[in-house]
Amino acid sequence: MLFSRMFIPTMKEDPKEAEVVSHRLMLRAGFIKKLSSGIYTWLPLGLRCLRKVERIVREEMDGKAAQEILMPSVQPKELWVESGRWDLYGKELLRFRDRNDRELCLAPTHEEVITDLVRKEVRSYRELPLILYQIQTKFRDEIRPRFGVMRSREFIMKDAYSFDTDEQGAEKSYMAMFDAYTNIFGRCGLRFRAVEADTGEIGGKFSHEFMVLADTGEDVIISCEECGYAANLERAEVGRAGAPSDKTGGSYSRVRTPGKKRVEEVAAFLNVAPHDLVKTLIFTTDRGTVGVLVAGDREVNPVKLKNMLAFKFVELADEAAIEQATGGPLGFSGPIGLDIPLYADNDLLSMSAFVVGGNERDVHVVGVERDDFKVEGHYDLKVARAGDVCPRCGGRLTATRGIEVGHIFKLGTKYSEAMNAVFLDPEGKDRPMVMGCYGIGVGRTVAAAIEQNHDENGMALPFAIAPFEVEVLPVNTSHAESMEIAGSLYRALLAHGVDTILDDRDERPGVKFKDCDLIGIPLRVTIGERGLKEGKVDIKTRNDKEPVRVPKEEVLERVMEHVNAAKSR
């Protein structure tokens, strides 16, 4: 490809609108540009290692014996009756009506479509296992879109589903796809770590993140290090440290605390350490009010109390809910004599003479032991943080940044079972396919690519996704010799199968440069003048500072050196 004929319309100035390094570079490149809020073209460059992507991850799919199909994008509103979803999915599910007043909606996921196609089609246990994948265009209407692709509300997905016999196929399945994506992202060049998470709107027992490590990622990743147990922040478990409090209660006091309702205000006030606090915090359950104890200086795990305690909803309580539960305003909330349901998290099982809220403005009451009050039981509450205890080795937990690029889950029979999926056994009796679902953010994964491997100057993109693999920069274009040079060499690669460009631009060299380096390509090879009255040339990698000089001759070998190393990593 010659870059004079290429559409490339790159920006000088970093776009006001961008927040993250992605979203300004993949402006200034030329990558993508906006059309609506949340709604992107790729252009050519952006699109080529959009193709890249999608390409692994055909390849991979198709390894593990997945069949790619193509699903509408739009989709009836009464497979989501069935499913039990067209009401409880947010606003993120755009609806509309048709000429015919039909209500239909536009596809944020396609666990209907498949369900329904599957169990039309599929009768026998003699059609299963069966892994049926897409790559294909969502849309999710997001409240405030951002960060450029990464979270747009168009994007590019792709999702894969799996019908079993039994929970052992199921498994069989999952790990399949889990080494599939083992294998997409560490093919990308990527620095990545598969985490446990929660299942969210999908549903189902069980999932696992694929996290892009990166200090930019919008995710926190919670994991030790000596035992290799990772999870997202929503999912990470805590392990119980500090040996059972034997004290019994009864002598506590209460004290006047005059404009003091934040945790910080109240434990200056009363000379203790926020830890020796214990929040009292009031949610709104399907099941009811009900009171949610934590440690001062940590905060409760809404996921976890709704997955623990098995809530349908859970969502802190406003101020009047909170006034008719406990009898005090906002901020003074505290368990003795409340007659709700209270549960507390494993920390208050080591904690003794600490410090809750009086139920009563300005008021607070010391001295309180567990037996003060009555729980339901206690439970891992809170979000996990650094240093804590590691809930299976016992060592300490680390955190780190990530972005999901993709996600698996182990859906069982949550769909199979609305929508009668069924299949007829070896002794011909009806029985739900047992289901999992995968999906793979394929624009997310290029912007994340670029959030792990940039610099000052741009992207430093992987080998195996950025939009061409090399290029062949003559400085100087009015020279005949350097274009004979660059011209062979050019038409020599692209007859090995290296993805080339070639810089046939009039432009200053130092343009030349910088564009090279804002669209991130792993190999330059400068042809200037200068260096070829010594016989040579400049092969330069993208993230070295300074070329190697080599012969002319024998360029083409040592470019190809570093291709075949870059395939074989």
Second form
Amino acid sequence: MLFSRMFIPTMKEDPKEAEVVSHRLMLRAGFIKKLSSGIYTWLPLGLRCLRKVERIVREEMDGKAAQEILMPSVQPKELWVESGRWDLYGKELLRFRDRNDRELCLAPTHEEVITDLVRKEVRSYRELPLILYQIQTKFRDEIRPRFGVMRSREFIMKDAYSFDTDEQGAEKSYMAMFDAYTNIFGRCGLRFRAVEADTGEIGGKFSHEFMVLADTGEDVIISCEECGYAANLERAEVGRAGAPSDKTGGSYSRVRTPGKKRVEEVAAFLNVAPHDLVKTLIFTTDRGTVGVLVAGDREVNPVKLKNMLAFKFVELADEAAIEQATGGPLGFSGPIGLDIPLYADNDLLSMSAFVVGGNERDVHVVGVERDDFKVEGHYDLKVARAGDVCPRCGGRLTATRGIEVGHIFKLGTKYSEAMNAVFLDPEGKDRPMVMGCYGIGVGRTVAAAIEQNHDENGMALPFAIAPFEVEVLPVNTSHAESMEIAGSLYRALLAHGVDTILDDRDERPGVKFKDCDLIGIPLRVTIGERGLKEGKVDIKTRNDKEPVRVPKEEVLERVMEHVNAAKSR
RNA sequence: CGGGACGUAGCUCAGCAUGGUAGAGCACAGCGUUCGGGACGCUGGGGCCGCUGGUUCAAGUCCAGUCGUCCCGACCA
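Would you mind generating the form predicted in complex with the RNA now that we have the form predicted on its own?
What follows is the entire complex, opening with the chain shown before.
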């Protein structure tokens, strides 16, 4: 490809709309262009990068006997009603009507359509297992799209779905996908980690998220260096710490804490540490109003609360509900004398002489022991943080940031039962298929790669996904010998199957160097009069400061060494 | 959804408090000088000042509405 003929609108200045590095660089390097909030056009360079990721994804999917299909992105309401998600999915599901007033939606995911497809076509256990996948544009009407293609409304996703006859088969499919994902992100040249995750609205048994490690990531990964336990923050468990307290209660007293609502305010006022307080959070759930107790310096993890105690939904109560349940205003809730089910975090087991709310304006209770009130039980309900005890091995947990690029779920029979996707087993009996679903944010993977691989000059993309592998850069296009050598090297590299761009523009060298660095081409060959005086040209990798000067006769061979080394990694 | 800000050239922004011929730098075109890390000079093209309405002799500037974009928050006890 000739640089001069390619549509590469690079920018010298930072567009003000971009906050994070990947977004800024993708705009500056001419990878993407915004059309509307959360909606982007992929320009030639960005698309090349995207296609390279897609290609790796296809190869690894095909390697696990998954078969590619392409499903519609406009889908009828009926299927979503059948799965129960027409009502469950909130405003993120973009709905509209056609000319016949039929209700439709723009697909945020494809479980419904795939389940419909497979239930109509697959009859027998002999046709299973089956794994189908697609690479499709999805639409989720995000509350707040941001960070460019990292969190956009329209985005490109690879989604795969597995159908098995039983749990064991489903597990095998799951492991195959786990394996494929590990290969995919590895081949993309990314540093990543697979972590245990919550299944959320998609539902199902268990799941893993594949997180690209980057300080700018939106997600927090909790992990244990000692045993390898890793989970996202929503899901991360915390082991118990501290010996149980055996103090008996009855000696608490009520104190006035005028206007002190926040934990820090109360703690400072009473001259105790925040950890000596117990917060009583009132939740509205499908089983009525409940209270949750955690230490003052901790937060309740609503996802764990929901899963641990098998609620269908949990939501923090509003002020009216709090007053109704506790008799006191927001900020002064406490467990003593409260007539709703109370669930305590494990921390409370070892706490003694703590402070709670008095269920009355400006009143707290001090010197409380845990037998001063009754709880339904003690559970792991708090948000994990660095320094907590590992739930598996008792080691220390650490926190890292990451970007979620892949997510795999074991769905079980949730959709197959709801939508009657059954097969005939060898005994001639109908059984629901056991499903799994597996997603990769392809566009987001590109952004994550940039987030993880850049410097002050621009992107430094991994070889496997860079828009070009090599740039041939003649310093002076009007110098005949330079152009001749550049041209023949360019053609030779193309003939060797190397993805090469020739910067044939009549620009000053500085401009060409800057552009080359900005768009992150891993390998650059500079051909200039200065080197040619000694019969040499310069080879420089994106990540090295200084070029290596090699005889012009050897340049093809030397470049191929680099290319082959990069390809075999 | 709540709060904040911003919409002026392709990009970054000035002009607006006090209404009176639409500006700079970068980018773009031509010419010349340059040429191994975003050159310089001269010349030139480019604007429904987001949109609609209002006030006024006169609106980029004042007022109202509207649309768009960005940021922050949406776990507080």
